[in-house]
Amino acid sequence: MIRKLNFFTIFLFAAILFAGEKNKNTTILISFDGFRWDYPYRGLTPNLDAVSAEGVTALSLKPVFPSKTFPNHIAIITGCYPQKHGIIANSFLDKETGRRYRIGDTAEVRKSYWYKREFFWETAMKNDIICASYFWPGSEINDAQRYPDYREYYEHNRDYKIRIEGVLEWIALPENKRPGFITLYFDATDTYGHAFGTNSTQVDSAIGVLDSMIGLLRDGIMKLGMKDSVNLIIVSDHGMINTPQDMIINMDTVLTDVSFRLTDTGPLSGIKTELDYKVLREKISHINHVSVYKKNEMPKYFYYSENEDIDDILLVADPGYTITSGERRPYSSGGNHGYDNNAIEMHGIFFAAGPDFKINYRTGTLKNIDIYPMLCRLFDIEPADGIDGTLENIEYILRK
C-alpha cells in the first residue's frame, strides 16, 4: 500500500510540473509580404519544399479584408479584423483627432494610439516569455509596454542577410535571454510585383531570393543545433494581381456633371459628395466592376463596417480595376493588392515546421487572424479577449 501510495505520489507531482512548464521552443513567424499563394508553383522554392516535406503547408492563407500590407500584418498579430485593431488602410484619416495614419510616416507609425488591440508580443511577455521582431508592422510602436524585448527599426533596403544573421544571433542567446518569439519580414515579392506584374522575371528573382533565405535560415539553425527547437511559420499577408492599363476607372469619366473627392486610389476609395446616395449610385450602376456602399451596408464577410474612421461611402474595385480621378496617377500599373479578400489571388502563402507542427501535413485554406490564437496554444497562453480568430480553425495542425 505505501508503495503504490508513493508511486501515485510521484507520479502526480511529475504531472503537475508538466503541466506547468512553458514551452521551451522557439517561434519565428517569418513573413514574406505580396508572396501570392501559388508562388511556390513555379519550380523556384527547394527551400520552401523541403520546409513542406517537413511540416505543415495550407492551399494558401486567406488576408482580411482590405488585402492591404499594414492591416493585415496586424490581424496577424493581433487575431483580429481592422475594423476592431484599428488599421482599416495603409493611409486613413483619423475623423475624431484629424490626424493622417499612412505607412510612410515614421514618426505617426509609432504612436501608441492608432493601435487599439494586444500585439501576440504583448500577450507573450505578460506571460514571462521575450520576444524579438526584426522587423514588422506595430513593433516600432513607442510605448515601452507595448514594444518586444528586442526590435529592429525598419530599414528598407537593410541586406537581407544580416537579417538572418541578426535572427541566427538572437536563437544563440543563453536560454534565459534568448526569444521565445521572432518576428521577420522581408518586401521583395511585394515590391517587384508592384513594379513589374506578377508574371515578370523580376518577381521570380525575389521569390528565389526569399526561398535562399529560408535555406540561410535552417542551415544557421542546424548548425546552432537547435533544429529540434525551433519553429519556422512562413506567411505572406497578400496576394498580388496585375492592373492592366486598361483596367483603369477615372471616376471623372463616370460622374461628369457632380463634384466629388476620392479619399484614395486603387481597389478600395471613400468618395465625397453632396449627391444624394440614391441618386450617386445610380450613377455608377453602370459601371460593371466597381460597388458602392454605404459603410453600413458593406457586405457583412468584410467586416468593414464597425470603425469610425472607415469613410461613409466605399467604392469597391473589382480584383485587376483600378479607381482614381483626374490626374492622380494610380499607385501601380505593374501589380496591386487591396481588393476583395475571397478573390484567391489576394491570398498567400503558409507553411510551418517544427517539433510543434504535424509532419508533411496538407490542409486547405486557413484564415490569417487564427494564427494568433494558434500562437498562444503554442506558448500554452490565454489569448486577449474579444479577439476575432477562433483557435478550433487551426489547432489540428499542431502534434499537440
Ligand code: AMP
The other form holds:
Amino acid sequence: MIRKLNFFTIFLFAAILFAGEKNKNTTILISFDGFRWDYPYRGLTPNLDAVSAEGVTALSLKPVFPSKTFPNHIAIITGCYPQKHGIIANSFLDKETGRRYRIGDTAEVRKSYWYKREFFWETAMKNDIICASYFWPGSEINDAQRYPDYREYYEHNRDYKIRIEGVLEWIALPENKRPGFITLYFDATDTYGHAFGTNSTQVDSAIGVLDSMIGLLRDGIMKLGMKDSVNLIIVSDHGMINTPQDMIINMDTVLTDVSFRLTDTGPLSGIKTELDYKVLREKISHINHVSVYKKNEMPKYFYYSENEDIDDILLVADPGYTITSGERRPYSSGGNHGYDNNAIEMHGIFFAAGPDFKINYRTGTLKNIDIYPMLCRLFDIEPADGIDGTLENIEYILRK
Ligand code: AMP
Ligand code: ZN
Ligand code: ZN
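Same protein, the form predicted in complex with the ligand this time rather than the form predicted alone?
To see the whole picture, the full complex is given below, headed by that same chain.
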C-alpha cells in the first residue's frame, strides 16, 4: 500500500512538473522563397543581421531533391523526403488515379489524399498547441483533422505588410487563443530570381523588401512586449542559379531519330520512350551536363526512388542547365532551381532567434528535414513515427 502510494505520489508530482514545463512561447516559421544561402552577405539585410547577432545562423540550409518549392516546404513541415511525404514535384501525375497534382490547381492541392505524412501543425494540435498559417504549402488541406486552427488561403499578391499585421494580430491574442506555432511565407526572391537572374537589381530589391518585413515583425513584437516569448525561425526552401539561353539542352537535337516524350522541362524531367534503357543511355552519354538514371539507380542522397509516382527514367541537368524539347520553352530565362541538392547554389538560409535559441551562435549547413524534429523538441512533443529527419543533427542550436 505504502509502495503504491509512493509510486502514485511520484507520478502525480512528475505529471505536475511536466505540465508546468509546457512551452508557452510562440514560434514563427518564416519562409523566404528562393532566398539563396549567400544573399545575406550582400549588405542588404540589416534586420537579418540583427537576428543573426541575437540568435543562431547556419552557413546554409540544405534542401531536399528536387529543390522545388512544394517538395521542400512539405519536407520542412513533415521531416520527410518527398518520396515519403508524397509531393514529389510541383506538378506530377498520380499513377493510381490518373489525377494530376499541380501547385496552381487550388481544388487539387486542397485534397488530403496527396499528403502522406503528418504536418508539424497536426503533431502540435494533437498536443493542444494552437497553430496558425499565414500561407504554407499543405495548409489549405480540406480535412478538418489536418489543417491549422487559424489559416489564410494563398493569395500570391496579398500585400506583405498585411501578412505581417495578420501574424501580429495572432500573437496579440489572449493566451488561451494565441497560437504557439505560426507559419508565414513570402515569394519575392523566387519570383524576381526566375525573371531577372540572381545578380539583378530586382533580386537585390526583393532581398531588401523581405528583410524589411523581418524589421516590421520584430518592431511589432517589441511593441507588444513579447520579445522574450517569441521565437523567429527564418528559412528558405531552396536557392537559385542563373539559367542562360546558351545552357539550354534541347533533347530533340540529341535524340534525333527517336520518338520520346518529356514529362517536364527544366532541371529534372521524366522521359518516356520505346527505346531500351541501355540504348537510350548510350545515345545520351555523349551529351555533357545531362545525366540519365533509372529511378532506382538515382544517387542515394537524392532519396528519390521509392515512390510510385516518380517516373521510371529520369533526366537530371547540371546546375544552370535547362532540359527541354520541341516548342516547350524553358521555365525561366533568368534563374531556376530544382537541381542537385548538394550544389551550394541550391542551398537556402536558416536563422533563428528567441528565448529557445542559443545567442550569437554560428553553425555549418543544416538539413531542412531536421527542422520538424527540432520543432517537436522545442515543444517537448513526440514526433510522428518514421520521419527522415534526425534531432541530433540540429538540437544543439537550442538553448535548453
Ligand atoms: P517554384 O515553381 O518552385 O518556384 O514555385 C514558386 C511558386 O509557388 C510561387 O511563385 C508561388 O506562387 C507558389 N506558391 C507558394 N506557396 C504557395 C501556396 N501555399 N499555395 C499555392 N501556391 C504557392
Ligand atoms: Zn521555392
Ligand atoms: Zn521558384
